[in-house]
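Next up is one chain by itself, shown in structure tokens, the form predicted on its own.
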Amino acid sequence: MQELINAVSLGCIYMLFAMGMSLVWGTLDVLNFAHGSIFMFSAFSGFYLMQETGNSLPLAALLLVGVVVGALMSVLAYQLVLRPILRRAKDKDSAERQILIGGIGLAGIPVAIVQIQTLSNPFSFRAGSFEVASYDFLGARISNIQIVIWVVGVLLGTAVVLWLRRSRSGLALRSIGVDSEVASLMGIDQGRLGVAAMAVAGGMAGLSGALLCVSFGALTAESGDVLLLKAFAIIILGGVGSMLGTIIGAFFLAGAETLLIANTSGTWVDAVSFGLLFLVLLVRPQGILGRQEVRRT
């Protein structure tokens, strides 16, 4: 039961991070390599404010800082770099390559800033004004932080899925992922929806960074790179563009890693992500809930 509680908590954080990345990849066709650095820098912003205010910020304020910083960074990256690339690229293949390179370049800036500020040391804001309490639950221990993670994960995961499937703006955003030219002819404002999608994705990345930092310990400037690789495995496992598949992939990966940590030395944890990625690409390239793409010429 204790391992199950830990796996669900970790899975919620993986889900928030990977859903944001999958959202812009599956709709805007933007593979944002800066997503990991946004995750990390949002958590660092909370740490910096905590230091400036004498460790007096409540948990809600730290989470809000993560959401706002993540959303702003994601929108700025889209408006200043990614969207101009999409406009000026000669074709789709060229745009994908340039976005990939641009995202890698963007990711290096926040990492360098945090490395300078922290001297490449880990940072954490556990010593805040909030108190961590633990409760007995079916013979195991669950903390109030884990309960917050569960509640936030369920609410946001459900909200994003319902937004994409039920709302007009969500359906319009999905139509861009199917055929952007036809969507534009139908009067869909791709610029406005693109900004909204990037803001949601960045906010979820920032929130997951704050939750991971406050619940599982310290982060480093390179922590976003590790989580970015895990998100790739999660999205490929679930199917690119499938929010439900991303949710399943996140909890599957978190469960596998938790079992390894509990029963082994833990040195093979990161290899699980790559192993799942290779296995899915070989057996079912479209993912668990993904659909095979049919192209007619």
Partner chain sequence: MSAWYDAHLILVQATFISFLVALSIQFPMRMGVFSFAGVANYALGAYTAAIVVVRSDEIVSPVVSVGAGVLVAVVVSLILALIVRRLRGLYLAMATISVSLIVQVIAFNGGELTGGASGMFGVISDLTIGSVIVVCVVAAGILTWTERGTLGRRIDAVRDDPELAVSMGINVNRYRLVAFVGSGVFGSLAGGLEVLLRSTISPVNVGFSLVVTALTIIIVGGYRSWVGAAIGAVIVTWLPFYLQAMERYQQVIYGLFVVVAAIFVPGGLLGIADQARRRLVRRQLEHEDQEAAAEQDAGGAAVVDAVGASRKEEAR
Contents of the next structure:
Amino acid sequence: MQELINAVSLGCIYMLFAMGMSLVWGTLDVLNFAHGSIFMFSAFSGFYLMQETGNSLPLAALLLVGVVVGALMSVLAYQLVLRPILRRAKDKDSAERQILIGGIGLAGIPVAIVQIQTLSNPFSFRAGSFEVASYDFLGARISNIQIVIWVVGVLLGTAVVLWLRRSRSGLALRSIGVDSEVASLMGIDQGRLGVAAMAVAGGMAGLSGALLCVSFGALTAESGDVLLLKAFAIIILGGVGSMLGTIIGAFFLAGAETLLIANTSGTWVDAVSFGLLFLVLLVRPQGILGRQEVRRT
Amino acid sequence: MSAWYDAHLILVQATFISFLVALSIQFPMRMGVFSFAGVANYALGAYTAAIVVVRSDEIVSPVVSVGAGVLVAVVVSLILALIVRRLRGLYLAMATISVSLIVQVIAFNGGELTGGASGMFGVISDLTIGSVIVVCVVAAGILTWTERGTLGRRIDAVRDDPELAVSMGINVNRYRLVAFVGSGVFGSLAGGLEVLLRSTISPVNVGFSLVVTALTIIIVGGYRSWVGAAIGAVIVTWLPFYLQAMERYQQVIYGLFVVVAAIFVPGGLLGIADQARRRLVRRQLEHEDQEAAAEQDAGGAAVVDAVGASRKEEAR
Amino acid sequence: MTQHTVPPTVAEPASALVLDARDVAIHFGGVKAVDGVTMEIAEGKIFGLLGPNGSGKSTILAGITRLVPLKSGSLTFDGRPYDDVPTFKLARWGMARTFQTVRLLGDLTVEQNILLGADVGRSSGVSRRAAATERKECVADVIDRTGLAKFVKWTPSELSYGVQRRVEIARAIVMQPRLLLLDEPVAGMTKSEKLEIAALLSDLRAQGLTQLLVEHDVQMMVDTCDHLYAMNFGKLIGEGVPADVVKTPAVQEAYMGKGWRADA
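Switch from the form predicted on its own to the form predicted in complex with the partner chain and give that structure.
And the full complex, kicking off with our chain again.
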């Protein structure tokens, strides 16, 4: 039971992170490699602010800082780096490659800054500004922070799915993912929608960063890189462009990892996602819910 | 010279090793295989060489210890190539990054064999920088051969248009296999030689930052020739040394380099040089073209003149 | 099956068919792009394949060159079945092609692009040096015949579209193929450029090169081809002497739309 609670909490965080990444990948054709360092840097910003203000930030403020910093970084990355690359690339293959290379370079910058600032030590939101309380829940312990994570996860997860399925802007965004040329012919402003999607994705990454930092106690500068690959595994598992697949993938991975931690020393935990990623790529490259691409000549 | 050399030995070593690391990613890239397995190969080469040296009672020749690393890396590369043969582009890149990180996790969890988180120490050998330079020169020689003539053209075709390449009778799958094996050789050579020079290795050395460094070298120098990797290796190794202020922010500046290059100069410094050369050739061709046209005009004019002259004569 | 894939033997094929595509079907998911097409390409002639956009012309070329797998049917080249032979081997057997879009390597010069075709290793039993000399002569000859001598040092992006397409054809010809497949070689060309290409193809036929020409231009097909296939919706709708085929109601309706008359 305790494992289940932990797995769901972890799954919610993975979901928030991976959904944003899946959103921009599925619609804008951008695999934002900096998504992981945005996640990490947003949490670090909260930590930094906390130090400057003498530990007087409430939880809500930390989460807000995470969202704002994440959204801002994501939009900047899109406008200053990813979009110019997309615009200048000569074909789709080289665009894909340049986007990945540019993203890796971009990802390195916040990581290096935080490494310098923390001397490569883990950083954490010091206790005191918010209280961690635990409650009995069906024979297991659940903390107030885990409850926050569950609530935020369910609300945001549903909101994003509804936004994409129901709202005009969500539909427009999805149409870009299907065929960007036709979408622009139909008068869809890709620039503004792209910025909106990147802001949502970055905000969710920042939020998940702050939440993970609170619930796990600490993050390091490199946490984002590992999470990025986990999210990639999640998205591949679920199928690129499928939000439902991403959600299932997130909880699946969280469950597998939690089981491993519960039964072993836990040092192999990162190998789970990489192994999983490998397996899915080999067996079913289009993912569980993905569609096979139809080729036309 | 000698004093300078002694003072800068570490940097000289680092330049050649970085060159090899960069080749382990650049070589497959030239064949259109976007793989980061080079970093995994570096780790395999380094750890295998270190284990061979530390575990044996006698002094092991570098040829044996580094050779063992190369062998392991090549075998792993071949297996990897078979497993990921259906993957392309982005998917291949991400899968190979995860392979590199799995190798890092294994190094962390290797217990006594790999020394866990603190890594391995006391990897002593009589390897000299001279041998490293010889390895690099041989590598450059082989790569020069692959960049010219028939083979060079075929590799260009395999990278830029695989479908065209097979229609031209090129066995693209075999080239892709060679790409993986080459990455295994270069990466494990870099790792093996480095661990013998520095005598230590730990999981921190084989992580994601190595991917970024290797990528920076290739992107700054240019991905289409080993010359680009050489230029990039020199710049990335020596620039932080000459700009002391940079040392602390080295990784930040690498990141910026990569970003700027990815947006504005995808071909790297070598690409810029190539473009300039093309422009020169083009100007020359256009010039020749104009001259030829002018000659034709002149010829035409002469005919007109002649006709005119004959008419005049007729008029008389 | 596999014993048939043994490389060239001396045995001449019983029929003079260079390519025999029998009941070829190619499906993408549920889409029947090609549905039971039979084509018999005889030696030394120009065959034409006519059909509107999306009729399956390019797909059948991809099937013939083994770039996409067949759903059913069989393929025979020079008497040798090749249903499980990879594309690159076919090129070495002597099957050359051009693509619907210009597929030149942008970083290479015109000369280097053409040399790429000459590099195809076709074992002819001569010494390496002799082969190299022969190759050089062949390249020079093809460059001359396609009128590209002036452009050898240029890169594709510096050339006009018509010239780019000529380079493509030159690259296929230097492979010294047994069968040349041309996927819309004159699309987007001016009238005079088209005539030049048509003359080049006829010239090649005179030298015995078998060709399969996929095109839109009805006039050119009638003028150039010896035998015409017409396709629509993945099926053959006509076959025979080009001038007759384009006059059949099925072809006129499918290809030109109702109300068009070939004899108008």
